[in-house]
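In the form predicted on its own, a lone chain appears below as structure tokens.
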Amino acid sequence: MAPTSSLLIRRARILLPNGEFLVGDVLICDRQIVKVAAEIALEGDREIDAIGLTLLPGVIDPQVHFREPGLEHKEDLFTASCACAKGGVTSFLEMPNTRPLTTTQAALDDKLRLAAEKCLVNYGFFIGATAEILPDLLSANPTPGIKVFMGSMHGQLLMDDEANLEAIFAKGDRLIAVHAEDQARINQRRQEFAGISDVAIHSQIQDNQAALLATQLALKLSQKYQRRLHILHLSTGEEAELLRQEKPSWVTAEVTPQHLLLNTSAYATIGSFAQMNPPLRSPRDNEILWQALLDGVIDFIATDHAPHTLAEKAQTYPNTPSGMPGVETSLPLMLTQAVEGRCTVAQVANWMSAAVAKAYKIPNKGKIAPGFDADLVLVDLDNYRPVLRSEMLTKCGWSPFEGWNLTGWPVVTVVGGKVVFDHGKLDTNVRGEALTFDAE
């Protein structure tokens, strides 16, 4: 057996599971938190003086597109996990629209193998649904669930036929996560607005109604079969109000920082960098989504990190691809909102860690308590720093939030008891582990 190694974090402002703070110490042995106390008399093999810093559970980002295999010119598992470590993201759940698609156990195994070789943080991978229900859809493991693209997709992963969707909901009990946009509505709107090259038209083509129609259908099928449903990147006020009225206990929903903090006015300033699916909405949508998050109608936060190169984004609409990076900025974006009074630090930690672990049944994650995994981030809530393109570790090298002045930047990130990011420097020898998703 390998010798036990210990890490001691001293004099941090520790977020406890009850939402209160304790200025004290955390002792970590190997991968687990062993003790949390006002003062720990022991010495650690390695010690971190965290005076003035706040210790939070590491972020679990439940929706990312890391592009490997097949699209590594945009991002790969190594560069993406470096960006995660810098952003305080200690675990991620990645989507199946890579090349080849993650629709079989063999493809899932290949991603797990690549991640074990390359990832500085913990990882999990969704399996994708296709119209032809492949035999591994319900048996492939480990996976957080089935990803269904109801719209904004082409090829095998597009599931825009209600009968095909119903076949997925009717069989098995695995969580279904939906990208809810109505493809027929999008196709119709594309014809109506054909020939317009202003990227701002994107929010009108894939409009609020396209999102609402798909979410209504997913909810209907979920209720019919009592099937565990998760609605990815909720973007409209209409969807939030629908869930406020009609959200069964087995349904969860998420929102991205960009749908809370950006809106259609961003097209005028950052152009195609503002283009994503589902699109940015109105300031009114921002406000309704915020209220739904604060009220618990929306359960947690994801980035939908979906990078494209600068050259790809420089094309003319509709040839510009949809998507933006997010893992490096999501935590400081949300902590800045907390410092400015929009929410609390404890709420941010819940939305970005504990609630995600609960929804996806990821054991021993999301809390700073004995017996939990030592996936942690120390953040500085006292100093502001701008988002700079030159500092981005994502391979695409840009951010839609460039120039935003944020606080809550990670200073130290710990994955599995090992320091992976420390005052701007990465330890690229650290490796995360495959996440598990307990049945109960």
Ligand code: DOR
Second form
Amino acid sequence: MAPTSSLLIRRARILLPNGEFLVGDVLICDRQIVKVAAEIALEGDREIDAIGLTLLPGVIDPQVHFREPGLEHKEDLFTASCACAKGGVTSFLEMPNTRPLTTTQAALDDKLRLAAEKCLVNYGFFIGATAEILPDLLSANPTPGIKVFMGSMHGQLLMDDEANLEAIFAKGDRLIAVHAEDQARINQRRQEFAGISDVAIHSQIQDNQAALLATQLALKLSQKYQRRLHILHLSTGEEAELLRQEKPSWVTAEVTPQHLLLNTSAYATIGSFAQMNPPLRSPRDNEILWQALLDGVIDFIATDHAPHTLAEKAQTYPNTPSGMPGVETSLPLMLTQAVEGRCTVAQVANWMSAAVAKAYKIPNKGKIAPGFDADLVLVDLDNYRPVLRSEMLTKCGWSPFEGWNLTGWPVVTVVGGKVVFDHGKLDTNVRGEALTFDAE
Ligand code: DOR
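Rather than the form predicted on its own that you just supplied, could I have the structure of the form predicted together with the named molecule?
Zooming out: every chain and molecule, the one shown earlier first.
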């Protein structure tokens, strides 16, 4: 079949799958990359002159909370996906704590339908585990896996009973992704610190030990049943060291930019904007997490984009909700670290795209090579600009990184061969596709 449209990206500094760069051209026909070469002697229906810019695989953000259906006053699939396009995020995996909860095939189908209508980028949705194992948990499709909230409360999604948790690990073989915090310890510490309204206490109530206890339990169950386990937003040095000692080949872990780059000192400057679950930790934890990421103990990066309104965040702790937005800033945050020498651009691209595609078995994504999907981002590594609240597209309209001077901002984002973001302008007619996941 003849292609219906072609896009040529010219003179870009292209990140190749082997981690090297080639200054050259990329030809895209319809949704796919068809050729990568120093020079392509063809004309595209549309051409982008990318001289001076770096071409990376589009970011796959494997943990976001986009709030639709049910909590659209915080965010919705349209606003969130606009923020993604601006941030170079071409695919996302979204969590089940929406209303209704995503615990059934019907709820999953509803999200997929809404996303097909509204999403400018590609999408996938986790199915949530409840104490009662619903029949759809093991058969729901398509989904990257089962999300388990071991702690920090999510109504019916809370799985803080070991027997219930074990029943989930014992049944089936699909990936289990855990939010690892020990609810019993959190409950006990909440009582000890009752009456304190300083938000900084959040990191002491939901402390390192609470995270470690839950991660230890998840690892134990995963080992017992040889069950594919993913540890979401690893936050403590203790958990990283534990994984360094014993990490079965079927276990993966992620870290957020905020757990790498922010710590408890942020409460003094940004107050409740620094409140999230699991909480921010110490500068020492930042260091250990960085080293674990560099050493491959931690596999990839997720934002845990979890927007709450300014009014919600203006309440008094503990009434302030936990969570912060992230999809608009994650790539420039990490690329700034690369430019400043903490890691390489190729490592960032691996952590934010290829490694995610591999872990979740998302076919044809994460690399710039013929046959791969044309989900791409052109970034400018030579231009620093501050994070500004006034430029945020997320509905919540704020960022914990406001004022940070970053480089590596996306200039052009391509989803499925279509230019969705171009020098500050969105094409809101572009639609992403449902992601697929190969079997375990
Ligand atoms: O800080 C958080 N906020 N952590 C979570 O796990 C959930 C999230 C939310 O949905 O607000």
